[in-house]
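So this first bit is one chain, no partners, the form predicted on its own, shown in structure tokens.
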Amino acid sequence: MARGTEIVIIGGGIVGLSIAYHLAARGCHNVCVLERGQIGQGATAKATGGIRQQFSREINIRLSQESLKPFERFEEEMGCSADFRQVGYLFLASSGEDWAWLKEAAALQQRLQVPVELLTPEEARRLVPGLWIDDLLGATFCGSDGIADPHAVLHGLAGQARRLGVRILEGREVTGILCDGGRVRGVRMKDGEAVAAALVVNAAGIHAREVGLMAGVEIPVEPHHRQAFVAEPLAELADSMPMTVDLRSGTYVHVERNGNIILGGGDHGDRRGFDERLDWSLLPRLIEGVTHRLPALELARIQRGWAGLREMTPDELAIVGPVPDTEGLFVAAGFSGHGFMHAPAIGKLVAELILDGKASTIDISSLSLDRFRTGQLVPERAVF
């Protein structure tokens, strides 16, 4: 039996959600949120929950800043705390090739209004005390940047979202979309059941390309397996430490309110799939580069690890906006690893989108779908 909406957004990520979310703050109430498991089980789950300006592309720096506004009056908004700390980020090169495009990102950044700043080695070790620095050519910082709480984000975006009367279905797997005359009229259920709909939405993270194939439309997006891990807190690295991101080994580290140290990165690319087990023996090498960088963490006993999933792109960049050639059909997918961090941006974008028809906010034509038929990709270098 076949059941009537307006609006169906397939996937309860962050990224659903907040388009849900949007399109419903605006007034559009019949929308229905299909996902296969829970609720952020997925990669907003797995999320550290970084949020930063500090980008090569154009496009990835204005979804970051129209996605920090969001952030930054969430509790206002949400009603509950994102515990969204404005600790900044902190990028260290050593070599000159990293450097050098390290300077060429912060001038396009200082362009569009970033407050990011270009550090000596010794600047950077004072905001990052301990910090070896005798190989470094230089850093970049801004103090907007921080970190928020996943968790609390997304079931504050679920409980607005509700409140407005958007429809939840936990559950609830995709396993056919539904066209007609080149046009989407609803999606299928792996129960069987129908779901009728003028609009559908693909935000199923990693399950974004096995979504689109039920269209007959290929997205290129392709998982693949990330982890990090918890490090017992140490005196010599407080709290209030910037997310630091060594280029040289790709690692990062960062310290949560409880001290806790979470150290990851450095596995970039390594593996592909859908298999989310950690992986202990690449924990060498992320201890070799976050110890070459930040000594102290030599002392540091590792409590717990965790993997996920990542939906990757070939040029690292989001895939946002209507399908070609079948009507009704949107995609917000390909993320990337920044979909927690650009998620008030895209819910907004596509919300204007599928209500006005163009989204007026931010120019998002270069993450089309279309730009993968050209091949003309510029990746994003900032991706870690």
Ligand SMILES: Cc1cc2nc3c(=O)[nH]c(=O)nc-3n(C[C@H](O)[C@H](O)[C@H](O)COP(=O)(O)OP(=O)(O)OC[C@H]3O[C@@H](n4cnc5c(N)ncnc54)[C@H](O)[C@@H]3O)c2cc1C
Second form
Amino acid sequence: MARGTEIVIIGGGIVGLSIAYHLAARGCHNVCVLERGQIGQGATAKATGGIRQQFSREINIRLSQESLKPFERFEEEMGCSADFRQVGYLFLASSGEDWAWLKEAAALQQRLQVPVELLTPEEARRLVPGLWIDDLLGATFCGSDGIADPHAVLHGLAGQARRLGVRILEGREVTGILCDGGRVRGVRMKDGEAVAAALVVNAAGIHAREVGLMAGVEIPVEPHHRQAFVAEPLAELADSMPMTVDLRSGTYVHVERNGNIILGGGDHGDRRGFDERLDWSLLPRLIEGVTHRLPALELARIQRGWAGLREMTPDELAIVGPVPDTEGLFVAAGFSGHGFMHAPAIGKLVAELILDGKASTIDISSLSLDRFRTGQLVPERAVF
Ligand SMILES: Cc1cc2nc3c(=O)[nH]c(=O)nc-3n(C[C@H](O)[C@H](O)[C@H](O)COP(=O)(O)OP(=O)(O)OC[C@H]3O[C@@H](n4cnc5c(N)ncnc54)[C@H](O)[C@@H]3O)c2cc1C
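Given the form predicted on its own above, I would also like to look at the protein as it appears in the form predicted in complex with this ligand.
Next comes the full complex, this chain leading.
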């Protein structure tokens, strides 16, 4: 083997880089990230930057809570700003079913100390003037949720990881995982070069399934198409407006610092393989959804859009932990559209798993790959 290292991380997205940073911060100086293209070129480059604690499953709430502090003190820790604006997330329910699970989820969040509030439709309209509330039953709002800049966070983590000695190699595609006697020994790259490693982490995003199969392991991650559009600023929508999610249509609206309006969602469950092309034919349905709730958006002038792939699992919860039957192989993938917001916690937890043999900050056993074998799946409801 040409080169040796202790820990290889496959995938230079936000998750792989966060793991690398946390390992290095805890004193591991022989960590190498292998990225087949450029760092951040996968789903991370497409993320709209939403960070929220409003979930229905305790594990997701805890991952968000554990990630919140690092986002808040990002500049202190990484030396550059994450542009984290805590404008809050507002969820709107207009059906009895949505209102019921939203209230139940909010009760759980409150038990876990999330500062989430139940709002009447009128109170929701006070937060977002111009909201059409005639069919609304209620809303939930958490003011410490918000939006950050995925590009800034990625490069902040990569810079700090490099300063701590992590090797981040771009243009290095892994095509094989080397195993021997049920133990991982390293990886092989497309150019034939092998890297010896005692530990390998599969952080390959939507390609986690293919990478898992290199070691004969099925990792149920499937790409789902998701797109977002940018509209020109409107005086009616302030940049302090919360990220507003309308469960009726599954669409969301938020405003960037420069006033540009981001519109997205309404395409949950859109399976079209690895095709990442923008589909303009979906725009009318999105516009119908957002203008129903915010009629001012009828005046919005769409400038551009983009599409990406979300890495969904059968229960829409991440898969994080050791891979059973292959000693030294770990997976951190399948974030089901929430990998940006959960990356700080995941980096810390995977470093604990690797270095201490156990994730102690949060119990992440519910994210184990084994759950698909035992069939104990309790899906996350707050995915839209
Ligand atoms: C339109 C859109 C909006 C989103 N908005 C949000 C949001 O608001 N908030 C949020 O939290 N999340 C959001 N997400 C989801 C978020 O982007 C992902 O959950 C997150 O980026 C996953 O990070 P990752 O590092 O696991 O994957 P990725 O960023 O995809 O990184 C995986 C990397 O692995 C590399 N790779 C794959 N195979 C190999 C190989 N064989 N060898 C070497 N390298 C390999 C890839 O090139 C890639 O760079 C959004 C996603 C989309 C598409």
